[in-house]
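Here you get one chain, nothing else, as C-alpha cells; it is the form predicted on its own.
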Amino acid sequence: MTLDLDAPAAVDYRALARRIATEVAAPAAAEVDRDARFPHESFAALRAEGLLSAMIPVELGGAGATVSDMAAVTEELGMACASTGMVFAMHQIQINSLIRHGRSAALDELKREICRDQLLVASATTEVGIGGDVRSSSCHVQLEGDTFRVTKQAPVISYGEQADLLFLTARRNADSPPNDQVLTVMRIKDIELERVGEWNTLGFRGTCSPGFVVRGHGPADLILDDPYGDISARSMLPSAHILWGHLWFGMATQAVNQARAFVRAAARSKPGTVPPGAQRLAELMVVHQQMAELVRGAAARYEATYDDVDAQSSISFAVAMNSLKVSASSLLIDIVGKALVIVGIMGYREDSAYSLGRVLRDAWGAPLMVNNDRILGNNAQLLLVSKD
C-alpha cells in the first residue's frame, strides 16, 4: 500500500466543534440566553476553522463534508448552547439545498464566495397568511431583464438581521399558483428588513427571530434552478429534520450528564449506598441511546440514499423524516423532564450548579417550531395516498 501524502487530512469535525463548544461556545451561552443575543463569539469560531462552508465540495472551495459530520457538529455545538446549534443547523440546511440545486454558473461563484468569505446563510420560507404551510406562497418573483425583485411579509426570519445572504420562497411569478414556487438568493445589502415585531420567547433566544418585510432584489441567475416543491422534498425537509435532531440529542445529552453528575456526586457524599436517583438515571439512559439511535440512523438513511431521487421523492421517505421530528422532539421533552426528576429542586433552581433551567426551556421549543401538529397532518393526508 503506498500513501497519498498530498492527499488532506480527514478532518475530525466532532472534535473540533466540541472544542469550539466547550471554549466558545459553553461561556457565553448564559449571556445569549439572558439577553436574546446572538452568539457572535461563536460564529467567529466557526468561521475561522471554516465551518461555514464545510459541505461545499472540494474544487468550490469547501471540505466536501457530509450532512453526517454537520449533524455532529451541531450535536456538540447543542450541548454547549441551544442558540448556537440552532443557527448553525438553519445555515446548513440551505447549504445543502444549495449545493443539490444550484448548478448555474453563477451559483457556483455564489458557493466559491461562501467558501472564501465564510458568509452567513439566513432563510424566509413562512409568509403572513399561508398558516404555517411553507410549501405554498403569496409572494411572487418579479422579473425586470436579468434580475428580480420581490416583498414578503416574514413573521419570522432567524438571525436575518446577522446574516450576510438571505434564501426565500415566492412564487415563480404573478400568475402561478401558490405551490409553483422557486427559491431565490438575495444578499443582505440588496434587501431593506422593515421589522414588525420583537423576539422574546423561553428559549431558543439567541437565535434573533422577529418578524420582518422584506423587500429586496438580485440577480435573475440567482434562483435556484430546481422547483421549490422539490427542493423542499429532497434537501431541505430531510437536512432540517436530521440536523434539528441532532442538536436536541445534544441537548438531551447535556440534561444527562447534569442528572449524572448528580447522582454521582451523591454516591460519592454516601459510600457504600446506592442513591435515590440511579435506577431512575438507568432508565433515562435507556431512553437516551433511544433517541441515539433514532437520529443517527436517519441520517445514515438519508446518505445511503443521498443520490437518489426516486427514493426520496416518495412517500414512505417524506413520512419517516416527518415522523423523525415528532420522535426526537418527544424524546427530548422527555428525557429533560427524567433528568429534573432525578436532579429535583437543585435543577429547578437557577442558581444550582446542576440547574436543567436553560435547557427546559429550550427543550419545549422542539415540539412547537413547526408544530409536532402540523407534521402529524402532514403524515395523515401522505398516508391516505400511500400504497406502499
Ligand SMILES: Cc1cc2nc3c(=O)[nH]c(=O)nc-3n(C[C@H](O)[C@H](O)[C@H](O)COP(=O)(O)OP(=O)(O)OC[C@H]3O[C@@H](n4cnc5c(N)ncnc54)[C@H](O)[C@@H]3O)c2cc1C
The other form holds:
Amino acid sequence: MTLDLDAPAAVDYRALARRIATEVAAPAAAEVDRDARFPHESFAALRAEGLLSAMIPVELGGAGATVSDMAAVTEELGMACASTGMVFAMHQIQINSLIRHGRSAALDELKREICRDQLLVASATTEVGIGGDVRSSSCHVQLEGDTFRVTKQAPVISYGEQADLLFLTARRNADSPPNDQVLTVMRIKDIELERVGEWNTLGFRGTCSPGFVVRGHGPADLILDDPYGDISARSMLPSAHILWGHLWFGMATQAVNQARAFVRAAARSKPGTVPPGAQRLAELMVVHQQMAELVRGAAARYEATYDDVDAQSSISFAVAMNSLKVSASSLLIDIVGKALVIVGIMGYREDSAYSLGRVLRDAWGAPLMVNNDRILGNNAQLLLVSKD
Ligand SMILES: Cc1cc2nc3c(=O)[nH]c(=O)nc-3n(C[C@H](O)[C@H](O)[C@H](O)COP(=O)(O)OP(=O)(O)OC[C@H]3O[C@@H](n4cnc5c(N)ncnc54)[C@H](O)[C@@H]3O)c2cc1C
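For comparison with the form predicted on its own, produce the structure of the form predicted in complex with the ligand.
Once more the chain from above appears, this time first in line as the rest of the complex follows.
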C-alpha cells in the first residue's frame, strides 16, 4: 500500500459541527427562539468552514462530502439549536438535488459560485391550495427565449429573506398536468418576494418561514435537467427524511441528556438510593437507541444505493424513506414526552436549567412538516400497486 501524501486529510465533520454547535449555536439558541430571528452567527461559522458547499464535488470547489457527513453535522447542530439544524438540513437537501440532477454548464458554474461565496439555498416546494402535496404544482414556468418567469403563492418559505438562491417547483409549462414539474433555480436578487403574514409559531422559530408571493425570473439553463418526479424520488425526499431524521435525533438526544443529568443529580443528592426516574431513564434509552438505529440505518441504505437508479426508483425504497419520516418524527415526540415525565416540573418550567420547553415546542413541528397523515396516505397508495 502506498500513502498518497497529497490527498486532502479526511474532515471530521462531526467534531467540526460539535465545536460550532457548542461555541456558537447553543449560546444563541434561546434568543433565536425568543425573537424568532435567523441564527446569523451559526451560519457565519458554518460558512467560514465551507460547510455550505461541503457536498459539492472536489473538482467544482467543494469537499465531496456525503449525505451521512451532512447528517452528522445536522444532528450536532440540532442538539444545540433546532432552527440552525433545520436551516442547514434544508439547504443541504437542495444541494443534494443540484449535484445529482443539475448537469448543464450554467449549473456547474453555479456550483462553483456556491463554493466560492458560500451561498445559502432556500426552497419553495409547497404551494397555497396544494398543501403538503409537493408532487403537485399549480403555478407554471413561462419560457421567454433564454429566460423563464414564474409566479408562485408559497405558504411557507424558510429563510427566504436570508437566502441567496431559491429552488422552486412549478409545472413545466402552462399546458402541463400538476405532476409534470420542474425544479427552477433563481437568485433572490431576481425575485420579488412579497411577504404574506408573519412566522410566529410554537417551534422552529429561527427558521423565519412566513408565506410569500414569489415573482421571479432566471436564465432557462438554471432549470434542473431531470424531471422533478425523479429529483424528488431519488434525492429530495430521501435526503430530506434522512437529514430531518438526524436533526430530530439530535433534538431527542438533547432531551435525553437533560433527563440523564436530572436523574444523576437526584442520585447524588441521596447517596445509596436509586431515584424513581432511573427506571424510566432506562426505558427512555431503549427508545433512544431505536431512533439511533433507525436514522443511521436509513442513511447507510441511501449511501449504499446512491448511484443505483433502479433501487432508488423502486416502490420499496419510497415506502422505506416515507416510513423513516413518520417513524423518526413520532419517536422524537415520544422521547421528549418521556424525558419530560422524568424531569417533571423542572422540565416544564421555562426558567429552569433542566427546561424542556424549547425542544418540546420544536418537536411538534416534525410530524406536521409534510404531514405524517399525508405521507401514510402516499404509502397506502404505493402499497396497493407494489408487487414486492
Ligand atoms: C418549520 C417548517 C419549515 C418549513 N419550510 C418550508 C419551506 O422552506 N418550503 C416549503 O415549501 N415548505 C415548507 N414548510 C411546509 C411543509 O413542508 C408542509 O408542506 C406544510 O407544513 C404542510 O402544511 P399543512 O399542514 O397546511 O398541509 P397539508 O399537508 O395539506 O395538511 C393539512 C391537513 O390535511 C390532512 N391531509 C392532507 N392530505 C392528506 C392525505 N393525503 N391523507 C390524509 N390526510 C391528509 C393532514 O393530516 C392535515 O391535518 C415548512 C414547514 C415547517 C413546519
